[in-house]
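Shown here is one chain on its own, the form predicted on its own, set out as structure tokens.
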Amino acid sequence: MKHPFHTYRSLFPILSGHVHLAACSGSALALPVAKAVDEYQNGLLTAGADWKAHLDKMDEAKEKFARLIGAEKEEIAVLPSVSDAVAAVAASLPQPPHRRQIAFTDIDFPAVGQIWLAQDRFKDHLIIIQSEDGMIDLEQYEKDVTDQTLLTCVPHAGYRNGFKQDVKQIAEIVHQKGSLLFVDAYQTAGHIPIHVKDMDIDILAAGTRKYMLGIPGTAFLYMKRELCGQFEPKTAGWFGRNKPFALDSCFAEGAKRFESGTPSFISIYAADAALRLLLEAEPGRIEHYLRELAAFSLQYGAEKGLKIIGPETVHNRTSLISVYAEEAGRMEALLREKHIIVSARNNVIRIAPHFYNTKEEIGFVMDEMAALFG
């Protein structure tokens, strides 16, 4: 298979001595991203904090993320993590008298359920949409989302097995019931094209440290422009006000109202550089290439006798391949000793390539795993 992104591999120094297949947990660091971190740090060392430059960079990062998901910049807020984004929405979600129910799935990242359970006004009105073998049929949403459901939370893709959901179809179902749709796109943003308007997503959150090539400390929250004014954030701060230095100021227009205190500018610099790189590489091209890698992984993994968890075809999955392992944590550590970086979760080892990886790297890792398991 010809590598369509071979010129990008030199931007990721770790690839010269390791096989890095853990984008689902934290991507390899690219030189332009590291340079952006240095730019921020060197600015502090040589010229002190440049407030205007930092705010401009934040605006630039918002604009790039908006382009990545087909939104407007005013519909984007910067928060420290996806957990913070979910919590901010949960605390400020307006509640009409006839709707009290919150639905989320058992394939959501655990933090989603933990946050909703912490909300006193909703904790007795939670519906957990159950999966079968880590996958959810659309019919299950038809059954579990009702005319009492205020908001439905779903992951675009499962963090454990790569199961990819048809968000547009889910949006149609939940909207017919009168529910809002909140999508966690942490496992898809950056390598699978997202268009929030076409998919009719009401709210979306994604962090930068995984497939978006950034570092911890920055996540983006999208909310439809027409919804923003209905939310009054409870964790308010000066960044979310129209007049930051006035005690009686109103919430800012758009999604910016969800911002609170001074953000992690160093990770925003990293996010801006990472998004620039992704937009240049083009998510559509990245997805096409990674589908080829996923098809190879499924076939080669079966040939090696590995037990792959999740969808059996590329139709409804990402390129994340989860291999069953009774001692996944120990196996992850043994592979790291061989300079192979993968990500264990419970009883699976996740092989998560990005556009900088090759078919040969995946084959090599599966060979090593089969030898360890044998």
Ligand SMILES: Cc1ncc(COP(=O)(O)O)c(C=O)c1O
Second form
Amino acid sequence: MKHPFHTYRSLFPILSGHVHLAACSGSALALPVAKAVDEYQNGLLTAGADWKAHLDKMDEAKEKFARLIGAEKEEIAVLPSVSDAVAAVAASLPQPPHRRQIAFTDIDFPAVGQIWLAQDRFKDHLIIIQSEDGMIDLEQYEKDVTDQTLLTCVPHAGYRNGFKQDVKQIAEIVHQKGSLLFVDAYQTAGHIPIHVKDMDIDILAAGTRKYMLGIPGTAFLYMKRELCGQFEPKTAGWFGRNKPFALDSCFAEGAKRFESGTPSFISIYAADAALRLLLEAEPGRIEHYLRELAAFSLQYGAEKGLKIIGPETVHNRTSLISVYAEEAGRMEALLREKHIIVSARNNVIRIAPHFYNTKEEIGFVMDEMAALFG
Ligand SMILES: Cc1ncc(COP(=O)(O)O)c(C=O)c1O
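Cool, the form predicted on its own is there; where's the form predicted in complex with this ligand?
What follows is the whole complex; the chain from before opens it.
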């Protein structure tokens, strides 16, 4: 298999001494991203505090994320994490008297459910959509989402097994019942193309440190333009105002109203450089290549006798391959000693390639894992 992104590998220095297959948790750091972090620091060292430069960079990063998901810049807010984005929406969701239910799934990242559970006004009206073998049939949404459901919250792809959902179909089902759709795209944004308008997504959140190649401290919240005005943020902050520097009291027009205090500019610099790289490499091409890697991983893992959980074919999964391991944490540590970076969660080891990885790297890691399993 030819590696269509081989010229990019030299941008990721870690790859010369390690196998880095943990994009579901944190991706390898690219030189242009590290340079952007330096640019922020050097600016402070040589020119001092410069709000204008920092705010311009924030605007550029928002514009690039909007481009990545087919939205407009005014529909994007910057928040510190996906948890903050979900919490900001949950706290301020307008609630008509006859719609109190919030639906989320048992394959959501746990923090997402915990945030809904923490909302006093919704905690007795939660529907948890159940998966079977870590997957959810569309019929389950038909059954569980009702005409009382205010919002349905789903992950685009499962963090534990790479199960990828058909968001467009889910949107059609939940919209027919009058529910809003919130998509957690943290496991897809950056390597799976997303078009919020085509997919008819109302609200979406994704952080930058996984497949988006950034560092911790920045997540983006998308909210459809027509919806923004209906929300009066309860986690209000000065950055969510129309003119923060005039210390204005009016909420900003678009999604910006969800922003809170001074953001992590250093991570916004990183996000902007990372998004530039991703847009240049093109998520559609990245997805195509990673699908080939997923097909290889499924076949080679089976040959090696590894117990892979989640979808068995590439049509409803991402390239995240989870291998059952009783002592996943210990296994992750043993692999790290061999300069192999993977990600353990409960009883699985997650092998999560990005466009910079090769088939040979995955084969090597699976060989090592098979040897460790004995
Ligand atoms: C799908 C998904 N959603 C949300 C989160 C939590 O993101 P954050 O740490 O930005 O709140 C994670 C983190 O691993 C995740 O995988």
